[in-house]
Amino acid sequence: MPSSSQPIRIGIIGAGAVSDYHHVPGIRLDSRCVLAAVCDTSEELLAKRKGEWGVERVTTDPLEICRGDDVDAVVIATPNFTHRAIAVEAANHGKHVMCEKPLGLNGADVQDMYDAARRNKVVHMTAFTYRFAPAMRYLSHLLKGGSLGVPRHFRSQRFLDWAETSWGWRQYKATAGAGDLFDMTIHRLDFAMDLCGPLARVCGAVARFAPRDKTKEGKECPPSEVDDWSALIGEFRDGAVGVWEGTTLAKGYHRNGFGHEWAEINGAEGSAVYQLHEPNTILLGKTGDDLHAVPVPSEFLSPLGSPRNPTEGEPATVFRYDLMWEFVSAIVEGREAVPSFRDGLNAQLVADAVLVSHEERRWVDLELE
């Protein structure tokens, strides 16, 4: 670990779009860290990123990054089935770890990751991006401050209009675990529990409509094995109830690529709504008053101390850079990152229970961390 005057040296494992879209811009904004190394299985992509990202140290071997003494922390943005092995190896070599969601293929994978991080006393973080959206941060403040009253209902919709061509590794159970449920709905499970507390039980279902047996170039491939629609009903420990629905096949819900997201709390005193395509605005309403748009107060547009200027860039994109700010802050301050692997584990256990519920056609009780 470098001294307090030296930047945190970060290695990115998985140089695809998510790292380019979220993590590298976050590193560039934060003077407390530097991009020290990049790993990807594609030598062609590595050569491209070497120039684009201005990094000299590149490798196709993730374990080389995990074991090297020139890296203090890693960001894992690789296929789901690889997360557990990389995260455990990194933690065992004293590296702080941020990992994309879902953390693993199932709760057992994620438990191994969480245990390794705690055993080695490293910072661990789940990349649940939407916790950092300004409207979500303000909604949490209103709810936890009592402005909405006791929460009664949580409601989530995540509708995307994606092409029905192959998802590559994301459409096979052995490499992805599940589809929309693990890729999209799991985010909404996380922030619902951040708002309303742990879930006690769920019932749910998944479905697959698109065969995805051709690539975007028209080449044939094995058909999809995972869901492109997921839904569930949940009961929270504190008595509130929740409803979630997600799909990648909602025609007409493009919204400049961001899709439709609606997350709503109905409390005893009022209602509030977060929408991804307008993350700097919240909808609020009370009895006798229709839901109406209210600008998110300036102090909730970015975390205190973040170097990001919230007035610059596309609002539905730039809040994602605060993931890295939180990760680095937790390392520098010697505290737990939020959201942690514990949050990733709890969301994974709920998602696993949805698959059990669908298979066995029953409610499933939960025992969360």
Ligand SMILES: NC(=O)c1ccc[n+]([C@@H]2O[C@H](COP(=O)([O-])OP(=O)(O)OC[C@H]3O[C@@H](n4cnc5c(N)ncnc54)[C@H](O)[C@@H]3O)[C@@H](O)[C@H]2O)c1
Second form
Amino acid sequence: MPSSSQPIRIGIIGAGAVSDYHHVPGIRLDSRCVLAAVCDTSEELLAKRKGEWGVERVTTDPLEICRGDDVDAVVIATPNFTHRAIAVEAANHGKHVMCEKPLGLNGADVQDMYDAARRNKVVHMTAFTYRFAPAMRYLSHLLKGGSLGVPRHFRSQRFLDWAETSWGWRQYKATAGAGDLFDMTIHRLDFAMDLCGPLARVCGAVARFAPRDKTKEGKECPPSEVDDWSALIGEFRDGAVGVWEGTTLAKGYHRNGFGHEWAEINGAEGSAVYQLHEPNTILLGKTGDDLHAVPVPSEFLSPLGSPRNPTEGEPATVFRYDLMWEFVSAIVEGREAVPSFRDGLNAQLVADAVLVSHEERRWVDLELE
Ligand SMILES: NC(=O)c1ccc[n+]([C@@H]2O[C@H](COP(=O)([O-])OP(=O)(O)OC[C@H]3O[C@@H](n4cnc5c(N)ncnc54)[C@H](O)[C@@H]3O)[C@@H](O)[C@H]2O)c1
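Please show me the structure of the same protein in the form predicted together with the ligand, now that we have looked at it in the form predicted on its own.
Once more the chain from above appears, this time first in line as the rest of the complex follows.
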């Protein structure tokens, strides 16, 4: 651990899309940390990232980063099946860990990660991005402050219009675990439980429509084994109910790649809606009223103390940089990160239960921490 005047040295493991889109811009914005090392199993990508990200120390071996003394914290942004082993190794070597969602392939994987992080007393964080959207922050503030009354219904729609070609590692059970459910719906399970508390039981279903047996270049590949549609209904422990639907096959919902996202709370006193494509506006309504747009107040546009200027950049992109601000703040302030591995575990257990519910055609009870 560096002294307070030295920046936190971050090692990125997995130099693919999400590291480039979320994590490296987040590090660049934050003078309290530096990008100290990058690992990827692709030598070609590493060579490219060296120039693009301006980093000297690169390796193809994740264990070198986990065990080395030139890094204080790691970001794990590799395919899902690799998260557990890397996170446990990093925590066992005293590194703080932010790991991408889903944390693992199943609850047992994630329990190991959570146990290792707690045992080694490191900061642990799950990269549940949409908790950081300004409209979501404001919605959470309104609900938790009582302005909407007791939450009764939660509703989430995540509709994407994606190509039906191969998803690479994302379309096989051994490397991804599940499809839309673990990739997209899991974020919505997390923020629903942040708003309404733990789920008590769920009844879910998944479906696969696209064969995905060709790459976008037209090369043949083994077909998809995972869902491209997932849905569930659920009962929260505190009495609210929820409904979720997600798909990557919603033609006509492209919206510049951001798709359609609608997440809504109907409370006893009012309703509020977050939408990804307009993250700096919330829809609000009281009884007898129509839902109407309200700008998110400035104090919710970026985290307290963050140097990010919320008027710069594409609004549906730039809030993602706040993940890094939270991770580094938790390290510097010596506190738990939010969302933590506990949140990642709870969301994973619910997603696992959706698969059981689908297989066994029944409601599944949950006992979350
Ligand atoms: N939080 C979010 O909103 C969000 C968005 C996109 C992706 N993700 C998650 O981030 C993770 C990565 O997704 P992506 O879209 O960046 O994938 P990607 O395929 O673009 O990148 C993954 C990278 O990891 C590398 N890699 C594979 N195995 C490795 C290993 N053992 N050690 C080091 N590097 C390895 C690959 O070469 C590749 O460059 C996934 O878990 C995904 O679910 C989260």
